[in-house]
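Below you'll find only one chain, the form predicted alone, shown as structure tokens.
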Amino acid sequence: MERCPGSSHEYDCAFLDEAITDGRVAHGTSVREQYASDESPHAGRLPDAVVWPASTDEVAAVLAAANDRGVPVTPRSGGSGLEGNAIPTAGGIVLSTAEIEHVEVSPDDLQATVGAGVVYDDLNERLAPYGLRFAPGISSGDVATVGGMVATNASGFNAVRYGETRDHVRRLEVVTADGRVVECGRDVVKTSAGYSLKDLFVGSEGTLGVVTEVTLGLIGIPEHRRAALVTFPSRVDASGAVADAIGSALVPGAIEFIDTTAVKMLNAYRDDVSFEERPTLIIELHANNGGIEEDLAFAKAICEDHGMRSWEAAAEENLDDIWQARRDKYHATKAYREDWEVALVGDVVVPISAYPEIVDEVARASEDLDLMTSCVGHAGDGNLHFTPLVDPDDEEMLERAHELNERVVRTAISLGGSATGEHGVGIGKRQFMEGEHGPALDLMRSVKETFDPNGILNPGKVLPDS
């Protein structure tokens, strides 16, 4: 893990004590150090202050005052980002939205209006009595907040059926760099009125404005869930089954790919599960009628066509345990080899027909560069994650891990995919933006200049230096 250096420029943030009351401002070094990093390996700079506004008006007061003084502001929510999205690169202020956590459910409209600081799992717990949920199914749901999910357009296990965060956002309340409060979108499923500013803010990682409130569309909790653990002779067979399943118009609730190395790590980490150590798919189907058994049989037939070795149907009462094991994969990787660390968590997405090719590319690159790399992925929408383990004291090994990442990302882009499927750009993926977007980057820079002419909002993120 890289260490965060001190800021090259110190900003006087005493004005925050007037904008925010009740002691929700920290100037002390020990607190500031906690907000100089996140779950990523990227280095930031020590902020000059940390502030926790409890309302949209307080966010507006902070931004207006910071903008007048040219003080950088780094918005932050749960701190679970993996690309350095929410760590400061220029000192200044870290603005946490964790205190903005109101929830108002409108079950008749299948909607909920929530503060940016509401944690994903907590929201779904509040929604469960209504038979509703916010659907993307992210693995860090115990810490990630709705505001952070909007900022990175997060998604996860269930995106193949229900879409990413963007697909559920109806309306946003956003504070711009100069302190204006604007509403984007309406509390309806569709609108054709004007430019969709709402969609511009989703995925902008706090570089255009700070999201304070979100109206989300919800889905009903499915009446029936069926799942199976399926093993295959090779990673190509497993990923080929995914491509055929999606291409055949099967709409699963989730399809997760887990390679052999990842399975070994999970088995070593958890005492209550024991997976067969082969390339594995977790296939889950959802329905509110009796057709789910036919869909499960269809999925099994596709897997048989790709040489599956085993098919183990999971009882409905065991599904949560299976998914918890999958959520534990990151922790299992970190714990697998004592004194070694996860160099990075790769995140690419490709057209579904190219999924076997990107899975194979990770394996080839790992072999070429002599790295222990495990893979999992939300395979149904073409998303793949890869995590090389390295000796943190071996600089040359760490360089090889970053070489692997660059090779896989550039391959994904060449296949018509993207450098990031759900983690966002942050610091780590800026170098790939030109290869993915080309001349469109100039338009993005124009948008940034319009919304944030003084460049105070989350500097050093998303857009590469011109």
Second form
Number of protein chains: 2
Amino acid sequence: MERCPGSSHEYDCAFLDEAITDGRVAHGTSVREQYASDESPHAGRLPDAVVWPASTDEVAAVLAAANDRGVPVTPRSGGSGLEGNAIPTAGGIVLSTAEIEHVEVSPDDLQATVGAGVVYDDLNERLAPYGLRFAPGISSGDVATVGGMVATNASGFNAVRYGETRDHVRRLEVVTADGRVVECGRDVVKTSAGYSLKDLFVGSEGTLGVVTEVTLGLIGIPEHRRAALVTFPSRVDASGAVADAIGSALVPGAIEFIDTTAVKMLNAYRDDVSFEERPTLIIELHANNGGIEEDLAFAKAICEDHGMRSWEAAAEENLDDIWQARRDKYHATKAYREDWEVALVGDVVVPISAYPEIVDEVARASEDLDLMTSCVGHAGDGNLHFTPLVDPDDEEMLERAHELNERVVRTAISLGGSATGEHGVGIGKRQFMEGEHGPALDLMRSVKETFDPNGILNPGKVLPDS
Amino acid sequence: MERCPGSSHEYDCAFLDEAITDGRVAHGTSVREQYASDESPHAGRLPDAVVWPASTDEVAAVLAAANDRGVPVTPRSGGSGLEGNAIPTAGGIVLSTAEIEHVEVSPDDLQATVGAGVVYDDLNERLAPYGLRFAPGISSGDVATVGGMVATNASGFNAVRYGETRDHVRRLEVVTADGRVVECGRDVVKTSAGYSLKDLFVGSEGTLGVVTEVTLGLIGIPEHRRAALVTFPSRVDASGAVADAIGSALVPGAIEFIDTTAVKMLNAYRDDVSFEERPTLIIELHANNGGIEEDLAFAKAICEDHGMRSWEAAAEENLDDIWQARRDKYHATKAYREDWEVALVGDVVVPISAYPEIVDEVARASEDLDLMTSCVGHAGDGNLHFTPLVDPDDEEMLERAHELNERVVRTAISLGGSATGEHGVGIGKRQFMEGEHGPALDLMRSVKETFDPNGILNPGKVLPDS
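Output the form predicted together with another copy of the chain next; the form predicted alone has already been displayed.
First the chain shown before, then all remaining chains and molecules of the complex.
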């Protein structure tokens, strides 16, 4: 470990200028400051250097050199993480994969091989002319990259029908901590050939290796889409309709829950909308044949069973209007009180039958703790996001927000669920891993030690200190 | 390592009678002989003892004791493996999970928690009253167990729509080599909480731990099913139709390829059938709405584009007739020449666009090597099985069959494919792992050493000797 006493740098990262020779290294404070934090509310930390390798070989050169010197490396892609996944908590190097952005489409194989730095929305724009799509449907698709999505096993709106990022990854190219380049998986839809290392890297948040290239399975863009905005008398009615829909033969393209507080914030955010201020679902259906109308009627009947108050179905060309509401939600929350801030973005997941219970728990806990909390969720997956707003100058209030998070996460785990459905563990969820995984945590630690014996890769993430 | 000189036993397994106290241990030769081999043509080997633990705790007791003594343990379930996956190649103990057969269904969560010893068809019988199904659709479902399917990441007819076993596993209970019981994964449809150890155990063939319990995601039994038996002028036409169908918006419930040789064998096997002796596809469609007729017409149009010679569509109640042909295929092959035997069951998988190429390669290689080889395949996955028949007394002929396998596997790998789509590596595919995985094989070896430092778990499988 080389320290650099007398400067503000903890690690001497001059070696990067040898590994990356054409200037894609920054040692200056202003750039380092930009890479000290991510989209999350977690406290940032200055890295000692930032590097943008443009190829797998350059990533390998950086890692081999950093590993020899014991210098921490925090991989980063879009920086849209909500749990501090890309904050360089131990200093050292931030390694951005943003420059690795090649795309090769194999339409006949419903497959694309892409660099880790390719942005989700950009990829889908490239795929659209082929009638294909990378399907998890994440909220921050204008920023999030494929590499980052693999790192956190991200997903979103459409995971209920098409699965999480993991379900689409066929092959990964990964650089190990000591700079070896390995291929994990094959360009096929299934295989039984040995240990699925690719699945070990998916969701490991750059703590086991740095993903440089991904072969993704794609889906055909559905020929028919319908959506409806549905309101209910209570949150329990709305979430009960979700559980019933999933337990039925329906496989929705998306099914989103928006609570009354979130609807109020949306109405306040935009002058041109006026939603009914009730618990709301957005249900979207996909099909490649005319059977979609039958499905829509079936979905409506389920909502009627749960006392639905209004049903606004959209034609194909107006789907975006309905979705705009959900897409604005995060910004509407942040804007709701100018002087207040988002304390955290909760991300629990529970068995679908427990969805009404977890929705209710967030509401009760917010009341008990006197917090203003809005909820949305990829309800069809049992995934719920909750966003308490706090006065940033009120330490005690912020503490109550963290108490809310802790209470809801522990409830989710006790219901058989998980501390995080799609944001990853990062910094914020490490404290819950013991409760969620129990003895399996020791195996995870062994895996970490095997893959990264010097502990240089994204230190301080995923696994709690032992 | 305790040897037992002067007896036919290599390892002294008397300790098992302390770990399992109620008689579910066999040391006698006749039982040991039954567990020396599996359904594969690979040479068997006598274990020193066979044990049937009835609970997770008993599995843990056996493994802890065996690990202390360095006694090999080969886990076994249905014994229907086709690559010698359950042959105790190093002697020691065969640990059967057949007695662990509890089933708990959570219909609202589309989920079931089952013991490793539960047989696939039995499980689906238990699930049918709920309208639910564990969906990979394997051929040997009357014998194969859930534990064995997890071990090899098995799949079959319906994987093209619903995925492999991996895609359905939400949580595993696993006993490690040293007897620790760990839970991997949660009872939810998605999670981003740490390393996906469950995915590491799926497909590891009992070399990293013994799976005792599995929580499976289920699908709703489709309300509508249609199927058609379609014949084509040539194998390239038939496999071209498959590639086109998968590249289209159609998501078939199953799409099976049967070559002319296989059809001839089927005609010879049963007096009551007479199929047209041409390359054939079985296409099955699933839907929960009336759109299925539109899909069927679409599938037919694709087949017409590829010069289809006949199209026999079945009503829902006659689907089994069409499928019987495919189900009989393995037995028909074995029965075709009384004095000949199946040399091996090939199991390659390729990118779907390369399906015509691999189908052609098997035919050409069989001709070059003067072998009678029948082919079937879960074509929609790019998965092809090929079965050369040989005179068991003709060593040279058997060698040619292995040459065929090697040639086809190496071609599949060179096309971006895999040595095994669903049977696993076992003994037979170890030699191809270096070619398929390259440097990733070193990481696999590290994982094996981390999880099983004494090397007691299913030695001689999956990883080639280094």
